[in-house]
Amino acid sequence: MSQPASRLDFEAVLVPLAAIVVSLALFGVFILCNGVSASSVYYEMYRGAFGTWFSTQNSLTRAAPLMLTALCTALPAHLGLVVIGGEGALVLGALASVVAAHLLASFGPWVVLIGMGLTGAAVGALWLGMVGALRTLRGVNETISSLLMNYIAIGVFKQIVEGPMRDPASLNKPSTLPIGDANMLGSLPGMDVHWGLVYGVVACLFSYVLMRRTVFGFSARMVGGNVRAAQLSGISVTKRVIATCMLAGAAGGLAGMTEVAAIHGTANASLICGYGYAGILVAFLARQNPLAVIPVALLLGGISASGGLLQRSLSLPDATVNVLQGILFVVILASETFYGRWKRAPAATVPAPAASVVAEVA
């Protein structure tokens, strides 16, 4: 069984353009009952995202985390599972880090950063784990244990970092000690943005190598069309769900150790900025698809970066983004009633994806 080409491209182009621009208007409908000219508003944000040079940086720097955290729920969702967890595998990931900065500080800066690295990815990796193990063994609903476990997470982290690994000189504003800046991860050549955008898009390309062109990639999308027939072909439902639950969870901890050896230097209450929620809004906008979630980032990145010169230019609260950011999440959610109600016509065909032969064949 075949889909045309043409139809695949056109909605998957065309659907999240279009969710945009009608986002886009209802945002602008808020700002007008707010007495603000949407036009300004609109003009801001794009000066604020991409309309200099530094502003540009800025929202590359904030991209990063969003790449990594949108694969903590686009990796799960080729096996039909929604999990929204990537909030708490990003704090626990930063305070790992942290910890392991501070056993290997005997070491050389590379040493440090590569033990941050995995051990940030590692942590994550089990948190996600979790989630995937109380799925297949306990039948536990993924979203709601990920997003429960988010609160966990949370908890955990706030007292560890204000109890046992509180910096005495940190009075005001609880956080470990720094972790040096010898060992923080330095900027791109001839740029102020981290090593952490490259982490963010190189996960992303392995993610959609994997996903796409490997046998784990085939066997886990059989998994997420039809569940009885991918045992029946022998596939281990359990242990695709819990690698690749462990593999978007690495993903997460590795944001969070980018954001604490390039940005912060130690743990604080400052990682917890939404990151983790962020990248589901991400995750949903590319449809899942790791290679899509590298511009869509940047969108994200770009709106995020643009609250601080709202408050400064328009006298609006910075939080006015998040606005814009919640109205696009509904309408992307509303959208997906509009795939596959094009007219099918006839084009160049490519091969159907491997739920749909899956599910034809049981």
Second form
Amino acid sequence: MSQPASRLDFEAVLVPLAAIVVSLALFGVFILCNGVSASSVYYEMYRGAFGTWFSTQNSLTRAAPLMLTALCTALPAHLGLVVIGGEGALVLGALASVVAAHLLASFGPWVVLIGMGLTGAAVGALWLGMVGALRTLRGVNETISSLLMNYIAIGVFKQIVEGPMRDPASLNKPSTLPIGDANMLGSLPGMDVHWGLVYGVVACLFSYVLMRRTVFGFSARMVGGNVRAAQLSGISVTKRVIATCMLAGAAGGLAGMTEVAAIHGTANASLICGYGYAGILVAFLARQNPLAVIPVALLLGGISASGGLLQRSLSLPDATVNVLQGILFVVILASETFYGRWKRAPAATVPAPAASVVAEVA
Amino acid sequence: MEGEALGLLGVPLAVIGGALRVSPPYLFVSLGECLTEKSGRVNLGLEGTLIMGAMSAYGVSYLSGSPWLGVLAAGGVGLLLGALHAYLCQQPRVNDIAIGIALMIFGVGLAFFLGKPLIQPTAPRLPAFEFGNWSSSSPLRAALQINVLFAIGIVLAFAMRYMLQRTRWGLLLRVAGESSDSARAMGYDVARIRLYATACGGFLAGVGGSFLSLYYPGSWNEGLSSGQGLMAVALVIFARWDPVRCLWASLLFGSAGALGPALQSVGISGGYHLLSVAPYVLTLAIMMMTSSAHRTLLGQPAELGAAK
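Follow the form predicted alone with the form predicted together with its partner chain, if you could.
Then the entire complex follows, led off by the chain already shown.
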């Protein structure tokens, strides 16, 4: 790069890295208090997340839906909205995609998969589009309504899966009829990770370009920056809010579709495993930047994938990774306060080594 | 089943009984959230506080043999988590919604981690007032059992309304929630007021958790809470930031939650999951009807960022 990196870029890397180091240290202290060597936990976590080819694939598989559900929060955030309805969009998108799969079953796998994707995304879009419409037309707070709609979506999902769409053969765990092995979403060439990962990455890249490089994105961010200014320049706030929420919901619905078509093959309660809520945190950790969502989702996928190994090899409870996740989130979110502390320095200088920055502040 | 002996009459009775058992956690958590929000901040992390409270109450009650020590421990843990939330949120540029979600994940994870050895043992439970002892009908007796903690909660709801409306502390809290500039101009430290309010709110949420593990359902496991902590935020909006209305709202939410099992006990099991979402639909419908794009909700603290 010919341009010198700005202080802001420097901060954007240094602060999260420092936060991760601090959280790992806090987690180590917590582990030591429980009488287990911290270094062996770090090692096992590394092994369980990215240490082997098998575990890396496991992490990637878990990261795929997180990228999509993170967009449920990250996209509306550009308009200044805090939407936490990813879970609802995911479960209803999953259910709708199963319906589509059964209706289109006679047309062959390609039609089924495309139909599933479109239906799942459409239902997710309608679901979160409602949140946007309620916000802008009726002034209903979007955080609360999307939270309530998660519960409603899960209730509707269970009612339909255990009632009209129940496969009579599923006794212990009510499920719908399977979509059929032939219609399943395949794996990426040369690995055991399904195509949903590509969907996730593409959706993040698309969202980034949309929000940073298009007129739509510019007007949406203008709404987020100052509603009055946006209105005065003739931007329809209502349209931007509803359209962005619908895009967010489409991503969530697509996450549900990939979970059905690539993992479960049917809709049942296993789909309600908190990917929607984890997505909120991915979005906040990525500071609502769709591009940053990709690495953060990988990190979180890795952490959740390592839970099993910790349980088996160190006989720690499976909730250990949740403790680490919690510490990580709290510390990273709290580290927001350290952005902009080096503002007094001239904006366009080559970043100095960390030591001298510290000296400058002190 | 005794409920069947009473026929359809058993349904309202089972709903009342169920409401009295299910409502108290809602009541305590929503009172805690109400107090926090009155000071101008949202704590979305009360779900984590609730579960940490449930776990620590069960653990302390098991080890000490006294359920009341357990309740106190739960409150103490809640107090710490609330104070942590408040401390982090008062740093510049830290988002209270996001910190709430993070603390929820942290609290739930920590409770499951530390609570693993508590799944097997049985801890002493909280006592209840037996208001139905005059009757020979056992469903009626079961319905009229009111837990001592719930009675405390009812008193607390009225006391908190009095505190907010009639006392100096209540006024200070409301000033911090309505206009932090005014509070600052009067020479008060808004951050400190919010710290106290959030910590006390956490205390109440922790106590609500102790009810879950020490009375109903009355054991510790990982599926103990069904989202009461998250619902509290909606419930407080439903109750328009008034502690006494929080009481009615929790009873309503409790009975809506008890309707499904009550109907199931007399053999009507269709629509079980749809009935269980009734409280959420109700809240959403009421928010839709009463909100407006042009003004804020009546009774809402003006400094509340998330409920704008």
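The term rigid core refers to the most C-alpha atoms you can superpose between the two forms while keeping them within 1.5 Å. Residue numbers count along the first chain shown, from 1. None of these values were measured; they are calculated from a predicted model.
*Asks:* After a rigid core superposition, would you say the CA of F50 moves by 2 angstroms or more between the two forms, or not?
*Replies:* Comparing forms between the two forms, the F50 CA shifts below 2 Å.
*Asks:* Is L328 displaced by at least 2 Å at its C-alpha between the two forms when the rigid core is overlaid?
*Replies:* Yes, L328 moves 2 Å or more.
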